[in-house]
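First, one chain by itself: the form predicted alone, in structure tokens.
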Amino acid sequence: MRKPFLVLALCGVLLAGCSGGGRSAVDANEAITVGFSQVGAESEWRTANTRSVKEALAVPEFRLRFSDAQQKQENQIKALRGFIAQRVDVIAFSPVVESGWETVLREAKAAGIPVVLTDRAVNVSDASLYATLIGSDFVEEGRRAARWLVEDSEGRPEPVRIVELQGTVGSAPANDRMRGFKEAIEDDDRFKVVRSQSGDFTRAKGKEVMEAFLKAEGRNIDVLFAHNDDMAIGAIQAIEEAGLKPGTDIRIVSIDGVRGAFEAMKAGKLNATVECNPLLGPQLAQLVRDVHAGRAVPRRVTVDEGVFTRDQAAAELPNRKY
């Protein structure tokens, strides 16, 4: 007669454990489902970033639902709404542009799904709509490019006429890199930005816009500042096709630090690159764990980065992981 009572008692304990406020042992061991929306695959940097995220958010600890926005905000908003409908545990995304996210982020908040921004920031009226941002300091990257230029211009003829290849219009890196570069040279009368146009972070567009710059300015271009290495590499091709020597006739400084940039520096065609580390996957994975567990996280997580010149390229190239 005691056995049924014992079974009922054990069931009562198990049910109490399952219906309590905490997660059961089985629940606690479940994978964290993460919806990640990537900007696209527009550059070597982005490809390396995607690979790092996929490697870090892997089974068995995570279930990753990945979406490529192909550089279109409407695709990204659709993906985020899909993640909300699927009731993922955490949403992470690298926003195509800074504005236009208020509504969908409010939908995520209403659904109780924390959001982690990667690589790029957003402009929203309520900072609580996302938990944290992990990425580089784009303003500082622009400043570093300008500081290199100022130092490299000592003793050279004046004025220094600069053309600028901007990133995607409205994106955080384009806005911030332009601002940082401008801040660092605006009080120095030697430097003048004569042309500035978006190359959309791609090699093909970088080449196309550089061709237009050369057609408009002829040989009156001293420096190219490109918001990423891929646009700079495209521009190098345009400069060579115009009969000029990139790195000599036109000095070039760009941002990202991808292998292609180090190869161009080794060949003497690129003068300097400002590092922007795409390998954010492991740090992102830890932030996902923390926000999923309800732990406090910093509002802004940055990575350590440097500046490399063509004098360092040959020695550093074997060490590059992207």
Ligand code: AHR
Second form
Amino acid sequence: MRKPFLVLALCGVLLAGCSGGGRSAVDANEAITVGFSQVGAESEWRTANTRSVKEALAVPEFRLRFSDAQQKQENQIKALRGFIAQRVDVIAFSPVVESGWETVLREAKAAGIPVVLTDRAVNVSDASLYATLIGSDFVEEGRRAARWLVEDSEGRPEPVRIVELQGTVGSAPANDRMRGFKEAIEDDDRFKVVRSQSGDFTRAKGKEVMEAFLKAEGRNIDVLFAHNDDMAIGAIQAIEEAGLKPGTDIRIVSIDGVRGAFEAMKAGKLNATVECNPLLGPQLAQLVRDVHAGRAVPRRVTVDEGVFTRDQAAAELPNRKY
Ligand code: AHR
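Could you please show the structure of the form predicted in complex with the ligand, as a counterpart to the form predicted alone just displayed?
After this comes the whole thing, all chains and molecules, with the earlier chain placed first.
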């Protein structure tokens, strides 16, 4: 492990001063090497998240080793082992699923490499296996989607028959959003989740699974709850192809708040989206700095998010950053 960045940066600044400013304050040997393992490129959200992380770490202070796991845990474990072998200074990753990380995280700990989790959580019995987690409160996002539905269902016919498109099986956002949503409606007899299946957070799978829901349930679907906007957008296509009006015949609430969702809301095809902020790069960069310098960091860093409905879409669309 290299010495903390602060000390080295100071030396760099002093040297730059002595040599008349002929070299940058942080030279290549002093940069913090960060190994970042991303989940994949499954959604608009993920693309924005990757861009944010790459931009925040594209400064001389950092040297980024980026790896795309293509939604496979085995690829992520391989990438983490690669980072350990290369003796990077800090490992950051967004775990595709929650379980199965103990062994590789113990290897990182034994090598003295701090780990920062971004976006998604892991299930480990030893809390010291990672330093911090920065990301959204997915349980609360599920609750927010349900609260929107409860409010929007006032005065409508009962029961409200819901189909649910889950995210990647075993992932923190799928587990937590399902839990939060269920928790918020389970004591209300009006709401019935009649089908629930994974669409793996992708448009293609969202469409495919929605087609199956429509085939099985016919016209008896009142609401779609999709764990992300991409699956909702795929499902919208399936609903239209089935001769129904998305947003009217089937009300739709999803999660992320990406530009595509705002466009769908503006067109009247999506009713509401719960924001999940992917722009974690700048905060991640600060956490990497802090753990590398040995400074204390909060165990959990969350982000502020809202809920947007169709009537806000046109005004809000120009302000969206992702
Ligand atoms: O982990 C965040 C989730 O992963 C986003 O909601 C989804 O779009 C992404 O693929």
